[in-house]
Structure formats: structure tokens, C-alpha cells
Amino acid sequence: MLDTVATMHVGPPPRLPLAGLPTPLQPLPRLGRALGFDEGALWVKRDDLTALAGGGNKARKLEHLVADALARGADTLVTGGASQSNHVRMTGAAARAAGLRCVAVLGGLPGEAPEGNLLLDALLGIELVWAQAYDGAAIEAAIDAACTRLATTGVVPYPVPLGGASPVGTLGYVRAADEIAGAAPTGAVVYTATGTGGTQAGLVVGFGDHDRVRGVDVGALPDVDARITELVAAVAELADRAPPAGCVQLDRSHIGAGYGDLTPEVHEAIHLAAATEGLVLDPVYSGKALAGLMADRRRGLLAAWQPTVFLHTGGLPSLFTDRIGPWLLDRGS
């Protein structure tokens, strides 16, 4: 799907304002002290506060994707993800905001409890297609199949890949890098959760340097490092930016048993962020990103003086599920 979408464009597509940008960049003095940072070194980019259906990083990508869909005369966005996908929820909201229909392929079984993101999917009227267990490649194939099927009925579908991680969607995080560069201390590095690679790739293109962006792999795709490399090349050309220096920085040590695994390190990170800063994280994405940052700081891989920005990518609805809620409140985890 990445190659197909990448070759569909000549020059950057238009942008539909959906995200309420720029998002705040805020200091984290108490969390910084708890982790042994110098005063003023640790910051958070609040992309959980984007102005679309509860917030999250996908809003930046959807600004470009929906604008491109409209420019192409599409009437239906077709996407997919895990059953508690933040991306699916936000794609459905973006579709409604633009007067479009949304179809989504979810990795799971029909009849799952309407809680968390699934409750919001229902509220937004997203038409769900269930694909049994979550498998990234299988869901991407199912998105393509759904587009083919819909096209035979007179619908004009627009495929939105997992996480919105196409070259067009990734342009949203080139803009985010520009925001951070204009507000954060000079030379700041950014820690982000990396699922499908678009957020990390866009930041790298925006900063022009892989070493400025440290991704924490959440296990959504087995080949995400290769996807980042491919996206970086395509997005740099699309955004008319120079190819970035360095190579992909990706920490794969926090995946645990697999995508969505609830690890003790993430439990600690979520509770520490809440206790020190009133910052609420999720265990699938933002919690793993902070766990990676904490581990690097404790092992001396991140210096106390190093200006550091933690990218909060959202994910709040998943906390309100029977799977995550009890685990989160279990202090013995």
C-alpha cells in the first residue's frame, strides 16, 4: 500500500485544518527531577490535545489525508487497526468532520464489548469489518480488498493505511518537528512511540537528522524500521526537504510479549507521569515511549543535561476498558 500511495502525488497535497495546531510544549520539572534530569531539560509535546475526537497524534496526519481524499473526489475513507485503535476512532471523526463515510477493518471478533474506542467508533457511525486476530499485513490487505469491493458499488474509496502512515499522512509530523524546533531548547531530542512509523519518519524529515528522534517500538509491525526508511525518502521528496543524516533510531526492548502487552515498566511509567505531573498516558503507545525514555536515562544513554521532548501521542479512551482499567489500578503489577 505504501508504494501505491507514494506514487499518487505530485507536490504536497492541501491541508484541511482539523487538529487545532499548534499543540502546547510544556515543561516537566517534577518528572525531570524524579528521573535525574537537569532543571529545564525535560519537556512534553501535548499531541494528546489535538482538537479531534478526544485528541491524539493521528489528527496531524488526517489533516493531509482527508484534504487529499476530498481533492480526489473520494466519499469514503477506508482504514483499519486493532480493535481499540485510536487511529480508527480519529479517522472516523475526521470523516464526519469532512462529510465523508468511514469503513474500518478491525483485528478482533464481532461482539467485543462497546467500550473505550469501540464505543466512540459506534457513536461516530464507523462501519466495521472484523478480521479476526490483529495482524498488520492482513489488515492492510483487507483495507485494499474493502476498497475494491466498495468501488464496485459506486463508492469512491480512499485507502488510509494503518496509522495513517503514508507519505501524505506523514507530512503532518514534518510540521510537528517545525513546531518543536521553534519552541524547545536548542538540540532537543524527541522520544516517540513508534507503531506504523509515520510519526517518527515525519519528525526525522522535519529535523533533518535521525539522531534527533528516538523511537520506542510498540510491536505493531515487524518491519517498521524498513518502513521508516522508505517513508523518510518519500516524505523528504514530497516536502522538498534534504535527505536526513544518520540512520533509524529504534528501541525494540519494550514490546514485551507483543503488540499491546501490558508490561511492568509501562505500569511504572504511567503511574510516575500521573503522580509527578498529572499527565495521563496509555499503555500501548505513550506509556511505552516514556518507559523507553526512563530506561535510557537510568542507563546513562540519555544525559542529564540533554534537552529532551517526550511526544504524548494520546490514547486516553483505551484506559476505559475492562482489560486495561483493572491492570492500571493494580499496584502489584
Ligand SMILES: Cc1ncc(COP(=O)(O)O)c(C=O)c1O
Second form
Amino acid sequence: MLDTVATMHVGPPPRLPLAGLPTPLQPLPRLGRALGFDEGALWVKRDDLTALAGGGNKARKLEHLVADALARGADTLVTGGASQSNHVRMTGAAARAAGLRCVAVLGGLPGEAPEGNLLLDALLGIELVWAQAYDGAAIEAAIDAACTRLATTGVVPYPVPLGGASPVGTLGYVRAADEIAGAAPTGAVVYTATGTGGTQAGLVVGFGDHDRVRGVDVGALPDVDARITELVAAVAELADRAPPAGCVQLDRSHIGAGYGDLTPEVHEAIHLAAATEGLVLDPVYSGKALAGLMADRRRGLLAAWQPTVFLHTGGLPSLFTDRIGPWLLDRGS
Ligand SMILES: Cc1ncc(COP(=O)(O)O)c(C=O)c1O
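Having seen the form predicted alone, could you now give me the structure of the form predicted together with the ligand?
Full complex below, order starting with the chain above.
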């Protein structure tokens, strides 16, 4: 059993060190040159290299969420997401590492091929409840319903919202901002994929400034900007930080036809990252964030001298699916 450690002084939830932090911060000289950045301006924060069944950004949130669940005497984490959810896979791994059960509501149909994240969900013994199609609000309601149902059978459930984006989970990205501030060039801006908004909100609180964090919306939730605003207020209070300056920076122009759409821009971004740096991105999240960064650089919204950190949030398992693998290898895309 891993040790629980308190991270802050006055009453905040404890943290269970599950993620293997800090993650590396690495320069991207060849990608930087290809995009016309000055030498030493472009960096990557490797949050794809956390622990938990293949890694990714949810590990930082789960350190706080699982510690909170244990502190409340819970025995089962209940969460949900899309059928290829990285968050569900990592919540299942965190539950196993802490000796808990995991129940997850997935948007999709029970007959889906056990590939990518679904294969890992099965390996991790996550108990799946299928919710026909992906709809954020419906899945959040189904998580609550599953908790109510489980509680009548003597189980002590702990609800983990979509993407782990509760104020407690979001604390994990305040710590990430502190890691970046301690290692990256002064004044660096961070580009991140934004789904449920917890990653962006935590970074903003950590930096104390919305302008330091540029979210590239992947289209997972229609109201993510409002959610970020609410989360920022709650997390600043929980982490005992000052309310940040500025307002939410969110680029909605890379969603394409909707959440998970495979766009030509993301195809180019994934191939460029692989060819220049050996960096592997996914098309639903991390590839969209890089496509947003590239578009800003090319349109002059990001200056050549501007120190910039690309946050690699993970997502690798979805490449190993019939929907994405062939598209990725199609040079005509
Ligand atoms: C790989 C990956 N990157 C980014 C995100 C978005 O993070 P957030 O939900 O905190 O906005 C997710 C969310 O599921 C993800 O799986």
C-alpha cells in the first residue's frame, strides 16, 4: 500500500503519490525550428510519461481523488467517459493500485471491439455500464445514478466526475504549474488540450494568470469555458492561491465536426511531431493541442521568441483502434 502524504498546510485533501512526479520537461529543437521558433523557445512537458496503465494527464488528478476517496472510507470509484476514455482507463488503474473497485459508465454500445483503452479497461477489471452514446450531461447523470444504486447494496461509492474535473482532482494541475514554473524559461505560455477543463483550470490557478494557459478545445463539453471559470474559483480557494488575473483563453477552431473528429490539421501535427522529435500524439487530445499551437505560430499569434511549453497529456492507446490506426497511416489525409 502506498503512503498518503499531506501536500498543503490547512485542511486540503491529502495526496496519494500514484503518478511518478515530476514529469520531464524537454526541449523540442527540431520541431521548434520547423515551426520558426527561436532556438530554445519550444518545450514539451511530458505528462504522457506518468504512471497508471500507460500514463497521461489524469494521473495528477487521481492522486488527489483517490486519497480523498480513501479518506472518506469509499471502496469503489465510479466514473465515466467516452468508449475510448483515457480517464476511465487510468481511474481503473488507480483504483487497482489503491485496492479499490472501479465502475465506469461509457458512452457507446456493449459490442464495441476490445481495442485501445477498452482492452486495458477489461484487463484492469473495470465494471462497465453502457450508456448508448456519448453525451456528457447524460453520463454525469448516469454516474450519480450508479452511485445511488451501489449505495443500496452496501457499497461505499466515490463519484469521480467526467475527466476527474472536480475541485479536488483539479488540484493536481496546480502542482503541474509549479513544476513548469520551476523548470521552464520565465514567462512561458502553456498549450494544452481542453476536454473537461480541469487541466486548464489547475494550470491557471498555479500560474495565477489565465493568459499563461492556452486551451485548445476538443469539443467534449459545450460549456467548458463556464466550467473552467467555476473550477478556477473553487480551486484557488481550496489551494489557498490568489484568484488569477485575466479570462479563459480557449481556442474552439480545432474541434472540426465534433468531439473526436479526425481533421487534416491534426494529421499533419501528429506526423510532424513524430518525424521531428519522435514524439507520439493522439488525434483526439494531444494532437489537437499541437495543431492549435502550430496554427497560432503560423498566424503570428505566437511570436518566435515566446517561450512555449506544449503539454503532452497522453492518449496513446486510442492509436491502436480500427478508427484511428488506418487514418493515421493514410498519407492522403
Ligand atoms: C489524453 C488527454 N488529454 C487531454 C485531456 C483533457 O483534459 P481535461 O479533461 O482536464 O480538460 C484528456 C481528457 O480526457 C485526455 O484523455
